[in-house]
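This document starts with one chain, in the form predicted on its own, laid out as structure tokens.
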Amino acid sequence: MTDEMLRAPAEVKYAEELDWLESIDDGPKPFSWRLSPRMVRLFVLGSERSDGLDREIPQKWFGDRSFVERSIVTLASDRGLLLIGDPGTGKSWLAELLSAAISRNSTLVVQGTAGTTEDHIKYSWNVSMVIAKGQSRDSMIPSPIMTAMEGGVIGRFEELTRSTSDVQDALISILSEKYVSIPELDDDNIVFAQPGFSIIATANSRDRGVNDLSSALKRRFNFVRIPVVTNKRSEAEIVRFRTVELLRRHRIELELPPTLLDILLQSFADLRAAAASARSDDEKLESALSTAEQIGVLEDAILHSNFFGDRTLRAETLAGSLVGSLARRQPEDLAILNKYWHGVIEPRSKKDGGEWVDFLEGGRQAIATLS
């Protein structure tokens, strides 16, 4: 079934694993949860030898264990969960994994944008049915959040601070009262949330000031702040994990040389340090330099090598993908990358040699092409 989808949701992708965990789970389960809190944590963070399982459960989200545990505890209460952090820190992926483990459904999602309305989080109407038969529960189109309420499962709200204050205010009654009124109907005009219902929302910390959350809405959420991964070992694990997935998805057989992964990680670390010491936004790349963007750079290089190269990932291809992905503003970003290439990459290539020499040349060519 997963071969028929461009991107299978977590509950489909890991269906066999979730079935097995459910079959051996004898722990207490809150409400309508499919797995106990301990098994939810194990599914997300992977198994250890001390767990004494008959099979290994791979780690799927890389971060501090306490963030996952606090998230699970919040969802077992009557409060919503707000995952907040910089772009590319894995907020949405963690929300999807938690929903899949708890409810076996991670697809009840509302995407917050400037165009999101109350209808997107409550309900709307099938116009043709209303004209033919009038307003009724049959002619009503429930939102993903209302569907989650009726099923006693997890609903998700992506990029909460991107939506307007009116939409955010509509969440307050859902999170506090746990029901939605339907004033257009005379009978059966209230939808009550079933036990197990909760909301996982995500917010980009860089969107602060776009549509700030009201104090009333903040009180309905427990905040879990997801920091940027700065530990090179953890970041390398994340990049390898995602790379294996994308190679499998594209059905590409290509080896990722460890030296090139080290070059990619070091380059992003250098650029982050330069951004941290910059005196103004003009001296910073527009990119957030997140782990997700590293994976994007690597995917671009792998696909380029597979389709237009000799199916071998090379340093010059990786450099071209990095420059092409990060040079978003013209000419500001190109000037920053050019300075980095001359001030950092060139001395390093002379000192360390090896793949750094080809990486230097590939970056120079890419910068010259875009200039």
Second form
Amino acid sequence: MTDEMLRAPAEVKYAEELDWLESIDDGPKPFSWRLSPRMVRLFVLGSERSDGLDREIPQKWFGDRSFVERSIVTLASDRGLLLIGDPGTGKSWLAELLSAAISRNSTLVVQGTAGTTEDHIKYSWNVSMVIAKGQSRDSMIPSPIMTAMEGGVIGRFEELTRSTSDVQDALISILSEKYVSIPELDDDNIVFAQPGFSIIATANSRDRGVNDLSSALKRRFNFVRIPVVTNKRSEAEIVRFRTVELLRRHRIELELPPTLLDILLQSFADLRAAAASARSDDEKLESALSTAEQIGVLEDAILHSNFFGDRTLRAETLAGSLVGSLARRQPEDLAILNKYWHGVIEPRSKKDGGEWVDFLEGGRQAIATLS
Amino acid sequence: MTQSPFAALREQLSDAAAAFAGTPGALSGILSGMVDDVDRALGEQLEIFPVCHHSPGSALAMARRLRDKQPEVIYLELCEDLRPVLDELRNCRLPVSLQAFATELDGFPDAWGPLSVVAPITEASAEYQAIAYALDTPGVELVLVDRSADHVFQWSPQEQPDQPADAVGMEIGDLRPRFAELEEHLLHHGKVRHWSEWWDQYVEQPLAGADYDTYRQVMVLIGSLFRRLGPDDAGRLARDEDRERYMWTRMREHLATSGADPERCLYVCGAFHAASRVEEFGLAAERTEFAITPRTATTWLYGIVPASHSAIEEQFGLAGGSVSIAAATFAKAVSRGGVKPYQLKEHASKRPARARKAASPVRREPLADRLSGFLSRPPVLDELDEAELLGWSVDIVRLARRNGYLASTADAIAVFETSILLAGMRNRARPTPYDFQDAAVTCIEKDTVPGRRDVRRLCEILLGGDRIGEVGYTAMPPLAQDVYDRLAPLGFDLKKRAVHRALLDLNADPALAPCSHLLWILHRLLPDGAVRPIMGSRRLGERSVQESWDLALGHHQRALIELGYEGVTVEQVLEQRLRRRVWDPKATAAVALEAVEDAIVFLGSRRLTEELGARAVELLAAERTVDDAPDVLRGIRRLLAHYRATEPALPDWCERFVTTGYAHYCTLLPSAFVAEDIGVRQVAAMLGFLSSMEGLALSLGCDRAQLELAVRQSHPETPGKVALLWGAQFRLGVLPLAELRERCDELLANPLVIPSFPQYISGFVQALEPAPALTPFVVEVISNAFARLPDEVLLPWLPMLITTLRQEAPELVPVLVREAGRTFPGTLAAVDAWVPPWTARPAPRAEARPVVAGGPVAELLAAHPAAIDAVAALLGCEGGWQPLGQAVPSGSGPAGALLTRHPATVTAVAELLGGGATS
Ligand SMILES: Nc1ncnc2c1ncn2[C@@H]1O[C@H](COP(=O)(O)OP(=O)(O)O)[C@@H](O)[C@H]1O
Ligand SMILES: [Mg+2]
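Could I see the form predicted in complex with the partner chain next, after the form predicted on its own?
Starting with the chain above, the whole complex follows.
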């Protein structure tokens, strides 16, 4: 089944692992949870030898373990969980993993946009059925959130801050009253949330100010802030983890040389340091330089090498992809990259040689083509 | 579940051992070696008490053991020369640091100085328990056995060119993985974030109910593991081993001379040292001859300086708040009863401690079994813990509200529950402060921090906050006491950590003058912010009658105490520092002049100023560079002005300075004019010195010809210096203004020179230093430049002009502006009609002819033309004679044109003069 989907949700992808964990789990489980909190943590963060398991559980989300712990205990309390952070820090991925582990369903998702309406989080009507049979529970289309309430499972709300305040207000009542009433119906017109229902929302901290959350809504969420990973080792793991997955998904046979991964990590680290010391937005790349961005660069380079190159990942290609993905604004971003290439990569390639030389060349060409 | 509370720790340690052992065979070696280490330490005849820093468990175990054993001698791992200051601890509020300090080095590279060793002491520490017990129990001797501060530096790698500028921190019982990977491994596998949390979870908590032997086993075990898994930093381990040899040697010496019974002694050292394998270890050691090198001749001074929990965390790389949390944990354990900790009695309440002399020591039972002594005891969860957590939860919400958070009772409940859930998930019997902190952050922190402090910081404050120590008056060095005494008339308690605003009206209350004087000296000596003048100033010839000060001595106690290592009064310290400055190999004349000024302003000692002044003369004469010429010029000018105003005659050194300077700068002038690396500003300052000191120098026997010769020998090439030379020549009277003007006109007329004209202007501005009379001319040159230079030259150059003027000639700009104000009209309307004085003036050549077109001189010359013709031929003048008396066409020339266009003025003048004719 996994193979037939372009991208399987976590509960499908890790179904076998989750089954196994459930079978050995003897810890107390809150509400209708399928796993105990400790097992959820184990699933997300991977196992240690000291956990004494018969099989190894790989780590799936990388970052400070207290973020995961705080998220799990929040879901076991009566508050919603809001993961907030820069784009590409793995918020959605963590939300997916948590709901997969807790409810075996990570697909009850509402995407927050300016066009999201109350219907999207409550219910709407199947117009043809209403015409045929009138308004009834049968002709009602429950939203993912309502489905989650009925099932006592986790509902997800992506990019909460992008939705309008009406939608946010509707969410307040769901989170505090824990039911939704359907005034159009005469009876059976209240849907109660079953125990175990909770919401994991994500918000992009760069969106702040678009639709600021009201304090009433804030109060109903615990915030867990996910920072950009700056620890090179865990970052390398994330990138490798995702890339291997990606290669598998595209069925690509391609070697990822460790030295190239190092180059990628190093250049991102450099650019982040530069962004941190920039005095104005013009001196800063528009990109948040997140881990996901790195994965994007690598993905681009891999696809490029596979389809347009000789199926070997080369430093030139990587440089080209990096420049291509990061140079978003002309001329600001290009100027920054140009400066970086001259001021940092060039001396480094002189000093360290190796793949840096090709990286220098590839970047130069890409910059030249773009400007 | 009756799992041993130490199961987790055991697993952590054996895991780490396995991970870092290297070869598979090495692991069993390490494990059995650890057992040996524990056996050896616990079996030693001299009882070893292993400690770990900032471990409440260590402190509690120490208090218990002291009450049980009542030892007569305590050997403590602490620099032995710090012993005398320990007695002063009772006059301080902890945390404080014991300090050894040396500024006069003898036997160490000078670049290392000043040397400083600090050993922080907190109340919740085993060492404080030992110290308090020993000092307050009659008949108990406290012997410090670690190497002296001097040895700390003797043993530090000598090849290092300079020692860390900061003090070297010493901690008793430094017990931490010795390399980053091991610590990372423990944190990762222990599922905690930082070292303090690991320690709390795996060591402190299980130790809470452990007995003494278990305590010792666990500590030595950890020390042993870290030692055996140490990195290949041979130097550090060798130093540690030497320290162990040192300590055992000292203890053997003491036992031999005092005849103390080893059974009644206690050796307190870090767990790391308890697991030592040096041959000198133990009273029964086979090797006992360790040669302790003598100290160097460096003079060491000792004292106590305030410390703070946050500073300790910072210095020793501990997580923020961890020392405070350790203190809170200790306090909680104490309040729970069971242990009565020792506490130094203050001197004030000095009553002879009741002779409860070493009452009934409990003998140690022989050790039954070894590592299996890890007790099996289920964790306890008691009501006290729950009440405490509830209290914290309520308090944090209150604190958060006060800091701008929208927190409510619902949050308090959420924090409480979340703490317990987190602790459960983290395998802890009860929530630790770290769980609580995480829970509070989770439930209260939202997307923005409303006030100055975030929830994490608020938790730290709640759990004890930063504690800042205070050194009591009697524990301070004489200098600090003297300062406090002398500032007493201000009426503040300056030892308090507060900022006091002092207002001194010296007219109304002349008795405060000495305070004011002292404050100025402190201002000069202490770091910024310790005493800060808000109003009033003190400089040469300047004294305020009203002053206001912000005094924050309480915050800067350490700096004040460290001054005390340099002398017994601030005056003495300042005097020494001034002397040291001028005798420094890098000292310059400018520095020495500054020192003279400081001596006059702050110390008023004629002897000292003469000495410093004489040194200034020496330095000036020996100087080969003129980089400091601007500072020298300004310094000596100020001093001359001061002496002229206050003394009947100049001091001898001053006169010598002027004559030396005159000759010195004359000699260097020609080369300075051409040297590329010497700026226009420097040369201008030299010329400034020469011209403004000229009168005095000549009266003292200098020769003006020397200067004239020097100027004549100067042949600068760069435009700035050329202009400067012209200025100097003008000042000496060898270049008349007219010619100077002409040269400038030529420059402006020459398109090849125009781009560098701005540099000429800079040179002219600098020339104001030696030739202030040139001011109107400089205004004229600048105005002309603005009028005539093409925009493409002028515009790019403008910013440069402004910055150059601001940087290089800040004191000359006002002069120029004033002059320009005099020259230019004051209103906009007047500008239209305004004629610059220099254009209104008849141009020297073109219009000279018509002017001398008549009169007796002309007649004479006309009668005897030969001489003039010859001169004219010589000069290459063409033209020839004009008929005498012929009227000059009055409308010719620009002036004429101007007058024709604006006749009103001339008409008015003519009317005034009574002439009726019009042109
Ligand atoms: N900490 C992380 N651990 C694992 N994968 C991560 C992490 N951060 C980013 N990623 C990867 O980056 C991709 C984008 O992350 P995503 O969850 O969509 O970011 P966000 O929602 O924060 O914008 C994810 O698919 C994931 O593979
Ligand atoms: Mg997302």
